[in-house]
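One chain comes next, on its own, written out as structure tokens in the form predicted on its own.
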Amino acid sequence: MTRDEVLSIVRENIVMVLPEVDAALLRPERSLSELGANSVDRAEIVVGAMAALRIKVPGSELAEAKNIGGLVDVLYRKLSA
């Protein structure tokens, strides 16, 4: 899989989350918060976008990812390693 489909898969999540949304604003560089997702939105996008890639990451290392591509780089990492 590649990085360019993870995006896609977390983006999918967002919009499932967060449907009012502009998918314009889907940029790997803005956060969550900035598309007005709360703690349990967040949590929610995260795990529907594990679930779709069948792994489970740490919170630890989730915790390292400040915006969508942070996430992104995250979730691609673990499928890769």
The other form holds:
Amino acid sequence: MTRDEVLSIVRENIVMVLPEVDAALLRPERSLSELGANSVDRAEIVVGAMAALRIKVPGSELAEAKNIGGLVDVLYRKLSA
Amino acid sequence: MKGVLVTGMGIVGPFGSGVASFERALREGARPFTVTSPAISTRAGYIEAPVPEAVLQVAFGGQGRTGELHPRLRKLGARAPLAVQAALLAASEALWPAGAALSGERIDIVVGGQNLTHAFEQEALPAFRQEPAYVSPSAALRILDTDVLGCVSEAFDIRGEGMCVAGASASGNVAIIHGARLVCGGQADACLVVGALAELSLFQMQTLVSIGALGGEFFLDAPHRACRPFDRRHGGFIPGQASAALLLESAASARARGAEPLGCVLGGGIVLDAKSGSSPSVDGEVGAMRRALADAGASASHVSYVNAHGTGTPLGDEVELRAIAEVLGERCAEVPVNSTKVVTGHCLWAAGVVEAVATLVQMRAGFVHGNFNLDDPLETPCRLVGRASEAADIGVALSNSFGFGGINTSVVLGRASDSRA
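Switching from the form predicted on its own: structure of the form predicted in complex with its partner chain?
After this comes the whole thing, all chains and molecules, with the earlier chain placed first.
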């Protein structure tokens, strides 16, 4: 799976949790909080993406992710490991 | 209680969405019951009155699709359990047409209902057993009854006092009584009372079969005839899914907003049997009705209609008719009695609010709905409405709800002009 495919899975999960979000804002440098996600929404998006990718990433590694791009990096790294 | 006005009503149930569709169902005797045959049961099938899926699809859309609701409600409800979705729809009907919108610190919320999340947990458990890491994080909130409270408060920006109250099948009446007290006490200008939809899990259904409370066994081929309050062939209650909302408000607030009063809550009574089981008691039910009338400053001579608890369980129906006869005395031959459950099924936690809406709808439209499955009535001095709806002039009404654990409740409802608020 490519990094772009991981990004699109993350995007799908963002839209599922935040149906009103403006698709133009779903860029790597944006944080989930900026898009209006609260802490439960953020957890929901991350777990949804992990389930779709069939991977498990510990919370300590997820904490590194500061924005959508960072989240994709963490997920992609685990997927490739 | 000095009484409070009802300035908004909303409902969603097996008959669809909205008070107008509920009125039609009551008038015409709609009985939207269906049969499901779950693999796990000692029964060949269950009869229920579910909320049609299309009603919620139109409102909230499927995943990724959009409905026609306010975006804030859509976001809160899009992936929420049925109880939350139905509460949002009922509350929006109760709150938004009533004059200038109410929000902020001067409006409270009381949600009536308990153990709302069994069906949600039942659905989530297989995936959890397979891979705990992928359990939906929002389930931490979803498995709390107060999720309904939180979602309704966010949807309508309500920042006053808020709580869930429980009283088993009497939860709805308990909520109305507490909501009315909050407004009477002056803590709030208004209180949104929500009866939470009961979506039963298979486990809950089986327990109800096992204690002999669930009916319908002999009507699998004619589900609309299964719910038979006060009929000799009643064999237990039939569950129904509905959520209803009442906006209770002080006269001053309603006047200031230009909100039209639809009726009023004059009083209420809650009486315990000091018995933890499921057996009804004449004394407890009489006590609740008398306490409610005393709270309203009324007597049996004022009562012109009784919306019975009437679930269709043999002992429950018989005990309630004896209790009503005792309270009404010689007037029981003239006061019409019906049970809305013949149309809605037993909506459990929501029943009290559903039936308060039914009472006010009939009061305003001038009819009493039929006991549509009353083919062979129990012997009683009470005047049970027959199988057809009929014209009626309802002034002061009693609406009963009784719950497991010896919880007896009754509320007194009246026309807006009866209010002493």
